[in-house]
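A single chain comes next, written as structure tokens; it is the form predicted on its own.
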Amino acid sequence: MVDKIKIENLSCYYNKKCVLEFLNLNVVKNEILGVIGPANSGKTTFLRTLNRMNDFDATYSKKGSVYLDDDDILDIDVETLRRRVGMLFAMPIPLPMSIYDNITYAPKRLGFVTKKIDLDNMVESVLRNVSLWDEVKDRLCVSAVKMSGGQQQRLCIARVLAINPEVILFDEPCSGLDPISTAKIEELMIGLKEKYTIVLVTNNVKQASRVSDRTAFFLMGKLIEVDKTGKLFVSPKKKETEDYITGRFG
């Protein structure tokens, strides 16, 4: 197994209050790492640190190191980092433009693709990758905000794929979706790991058990344990983990 992301002695702070303490954790290439834990356990802070989304927050600071392959993320240009490490948020946020333009906006701005035929092929390819092509191929010029919530979330995933990332961060991607749309997103994530490394933060313990190769349990800003998902859910090493996954708290 090859480590795609390495986190060493990471501590994160807001207004000098520690919210993530001395984290050491690796993410293996082409795996889905599930991250579970109750609210305020540091999950989203961890996720947003991986592509420096927390840089926008003046109250945020950190100690320790995060490596993408062998590159310290602080040594990588932010725009380059966020192209390599794409992120999907809890609520789908389509741009107020057509389905087609949602997908082509970033590649055109970054200069990845310029010819119309190449853009057309890319749009079809990423929409097929998220099982959306057959649903929208006849209305690519329609505003993306008119799509259903589940379709919007798959469009946002397609938009991430269009910039050809190496890692995709999912922050509660199904929190606002119905069970059918949730199942489609979960099936999609499992398919995507063949090409991408995925980190999934979820409050849905059952979702983590269904899609994650390994699962990490966070509690009050600390990593309690991480293990293969089947092992962690059947025989966790820590009582806190067992109490959480069996619903005794959280």
Ligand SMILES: Nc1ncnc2c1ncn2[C@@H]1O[C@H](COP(=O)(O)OP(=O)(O)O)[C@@H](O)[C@H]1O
The other form holds:
Amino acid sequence: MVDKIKIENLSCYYNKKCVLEFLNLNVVKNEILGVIGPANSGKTTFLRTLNRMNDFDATYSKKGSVYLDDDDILDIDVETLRRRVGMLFAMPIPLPMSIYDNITYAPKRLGFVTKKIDLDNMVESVLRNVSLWDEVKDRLCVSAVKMSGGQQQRLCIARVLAINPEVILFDEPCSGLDPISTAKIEELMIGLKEKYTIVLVTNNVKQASRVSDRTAFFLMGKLIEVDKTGKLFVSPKKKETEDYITGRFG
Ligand SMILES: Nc1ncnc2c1ncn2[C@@H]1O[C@H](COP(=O)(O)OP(=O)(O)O)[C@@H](O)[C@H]1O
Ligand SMILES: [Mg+2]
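Can you switch from the form predicted on its own and show the form predicted in complex with the named molecule instead?
The next block holds the full complex; its first chain is the one shown before.
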């Protein structure tokens, strides 16, 4: 097992207030690492630290290190890092343009796919990867904001795939979706781990138990426990973990 990401002694602060404390954790290549925990436990801060999304927040600071394939992320150009570590949010936010243009926008801007035929092939390939091709192949020119919420979220995943990431960070990707759309995204994430390394933050404990290979439990800025998902849910080591997964608080 190879570590794709290593987090060493990471503490994060907003206005000097510590919101994530002395975190040591790794993300194994091609696994889905689930991250669960009540609101304000630092889950989003954790994700945003992994691709330096917080760099422009002047109130934010951090101590400790994050390595991507053994390179300190501070030594990786930010634009390159964000391409290698893609991120998805709770609310899908497609650009106000066609389905086709949504997918080709970033690859064109970054200049790594330019020919029409290559763009067409790429659009088909990523839409197939997110099981959206059959639903939208006849209306690629239609505005993306006309799609259903679940379709928009799958389109946003397709957009991330179009820039060829190595890691995908999901921040509560199903929180606005109905159970059927949620099931489709979960199935999709399980398929994606063959090629990508995934960190899934979810407010849905059952979702973590369904899709994650390992699960980490965060509480008030601390990693309480991380283990193989089957183990963490059947025999957690810590009382706090047990209370949370059995719904006794949070
Ligand atoms: N941009 C910010 N500025 C100041 N405080 C923040 C900011 N973002 C998050 N926080 C605080 O940091 C803590 C952790 O938040 P967050 O990482 O969003 O947790 P979670 O995703 O688990 O709900 C919370 O107390 C939250 O209020
Ligand atoms: Mg959050």
